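Consider the single chain below, provided in structure tokens and representing the form predicted alone.
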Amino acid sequence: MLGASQAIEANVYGGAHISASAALASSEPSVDRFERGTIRRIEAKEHVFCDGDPRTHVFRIEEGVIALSKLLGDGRRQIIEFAYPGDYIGLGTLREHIFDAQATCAAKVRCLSAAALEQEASRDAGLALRLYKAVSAELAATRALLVSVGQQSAMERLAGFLLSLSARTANPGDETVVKLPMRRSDIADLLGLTIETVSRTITKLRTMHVIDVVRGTEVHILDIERLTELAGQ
């Protein structure tokens, strides 16, 4: 997955995130392809593609949120990273996918030939180091997350992705409201923890008065100060 809005932002792995979204931003024609790229609606737990697949297309998301997933083979799920509106998924130079991508709600992406992107970033060197970058960006989370997921208690976890979700996702000018476009077994499939441990944790960020939950879709962060603290950042 390639990253969102900044260029440097902190994230649930309690780290450096270095955009790839940032890194493709240009207003220069090669990367305007984009805006001539077809429309595709996908649905709640529909799959962008899958593990597998062959790898024909690079997509934007437009709308919604994807998760990365890798399924290892007695059925466990570990969600790499979570894509949002403006991020980029399927860049690479393998022939195929080796995750799925699959939507956490109602979803909206914007399909670009992998073939014609490449051909003409093999033409445009500009285009191909902001392409080198963004991929640079993916391998740094993942990175970022492995750490996170050995190292990192389940708060600090939880924590840091609420962070990361203002960060990427609040209204501007407002990070104290963070929608949860995604379910309970999703951020505990990226996070490394089990169902239980997140509905606790949140719990435990609510009684603490760390946050608040309206309508379990939409965190209140009423102790920013306190929650970053808490994330160990």
Contents of the next structure:
2 protein chains.
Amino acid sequence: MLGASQAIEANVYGGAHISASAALASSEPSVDRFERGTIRRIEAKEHVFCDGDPRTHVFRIEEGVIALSKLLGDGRRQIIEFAYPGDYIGLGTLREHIFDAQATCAAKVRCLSAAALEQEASRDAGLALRLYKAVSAELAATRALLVSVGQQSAMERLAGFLLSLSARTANPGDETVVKLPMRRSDIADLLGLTIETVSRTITKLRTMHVIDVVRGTEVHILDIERLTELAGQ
Amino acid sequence: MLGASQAIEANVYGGAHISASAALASSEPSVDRFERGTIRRIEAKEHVFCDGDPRTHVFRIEEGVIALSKLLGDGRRQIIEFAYPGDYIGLGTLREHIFDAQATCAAKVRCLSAAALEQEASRDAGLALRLYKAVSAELAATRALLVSVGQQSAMERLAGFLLSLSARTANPGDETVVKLPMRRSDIADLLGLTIETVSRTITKLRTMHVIDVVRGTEVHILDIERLTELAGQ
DNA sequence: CGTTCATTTGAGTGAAGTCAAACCGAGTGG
DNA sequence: CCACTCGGTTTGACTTCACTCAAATGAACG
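For the form predicted together with the DNA instead of the form predicted alone, what are the coordinates?
First the chain shown before, then all remaining chains and molecules of the complex.
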């Protein structure tokens, strides 16, 4: 059906710890309109929007990574997903955002009017259906993360995270080099662990010669089979 | 806008640990067609569908509770949501189910053709938009559960769960009596805990005189303020 | 070269897990 | 009506994985 739907299914089956909503793009002119919003540049750690802000826009990531997260009163934070280029954030039906969206590194996003999008979708079944599929894919990815956080050990979570990153962002053809465009604290808050546990687990994977880490931000997967085993099912 | 949307928002803001997708019902005749599927009776512990089954139907819960869960190879299980009467399960775009749906107690579901639903939605923007909103509400609920499982202590998770159950299922007017139509193991698998921890935590709440438990399955909330505090933010 | 921020490593603690046994209520059949 | 079973729950004793606190190391930058 849609050109994008295959990419979505691939993501979902990959058991993603990251967003999987790339279904809105379309070649129809009636939709392209929403692809023409202004570009906004975001600094590392800058917010795209905050918990409680009115939901005026939907954003498509053009460059960089945006972390969607919930901050609890005492400083604990859960990251819900990392949104990569092609992903949309801010979809939904609520009038206000209920999460923070913060860049983990310098990024660019395209701003699309939420009201215009919703209005057009109420007339255009094709667009509404793409919205449905985009959110469904995101739901599947969030459920996969929930399974990981609820049931798996630190090692399983981290191995699974690296594999999902690899499947999602590595150059096609070379799945062994994975860039980590976020701090350890972001990974920790995604996986429901602490910075120290993430660091120790990465170290363990290095001493096992399953991965190699270059300058802290680039992971080379040396033994993808072993890594897959370590990720559990 | 839609009559159901208010119910959805109430659920989402309630920080639900349970499903929140009651957006499909409509008074339009073109949609009512999908509300006329056959009723299927489900025994306690019986499956509505299994992980891997072709996704031929969407189901609306009419009675009882259905647990959506993922089973890992070694027996660990994560429950994704409890679906209550009015909720839909089996929505999405994948050709196969990727979760188990199992009754926690005797239940009835209405079976609706997934193909017919999707086909109708590709013509009817209103239906497609309702699908979008239903899945969006479910996404918000799943995210809330992820935050709880990823960041909160056993006590916080259980207190939050009891409150969300109370908001969702207690008789309007008396939010203090909550029926638990599932085993301790189901609660444990939803919250990412063990049976023993769930049991111990319930016992602690009882000795604190925050709740009272009748015959193991009926919780009386004695001090809802204290319970709310214990649930954290 | 010093400052700052992020990461790693170490030592000790604790919340939740495991294993095991006791308890309880609902059926069932003698 | 009681004894027995059976699934589910509770409680107890002990263990462990991940957390906390603290210090050392490393990388980036003016």
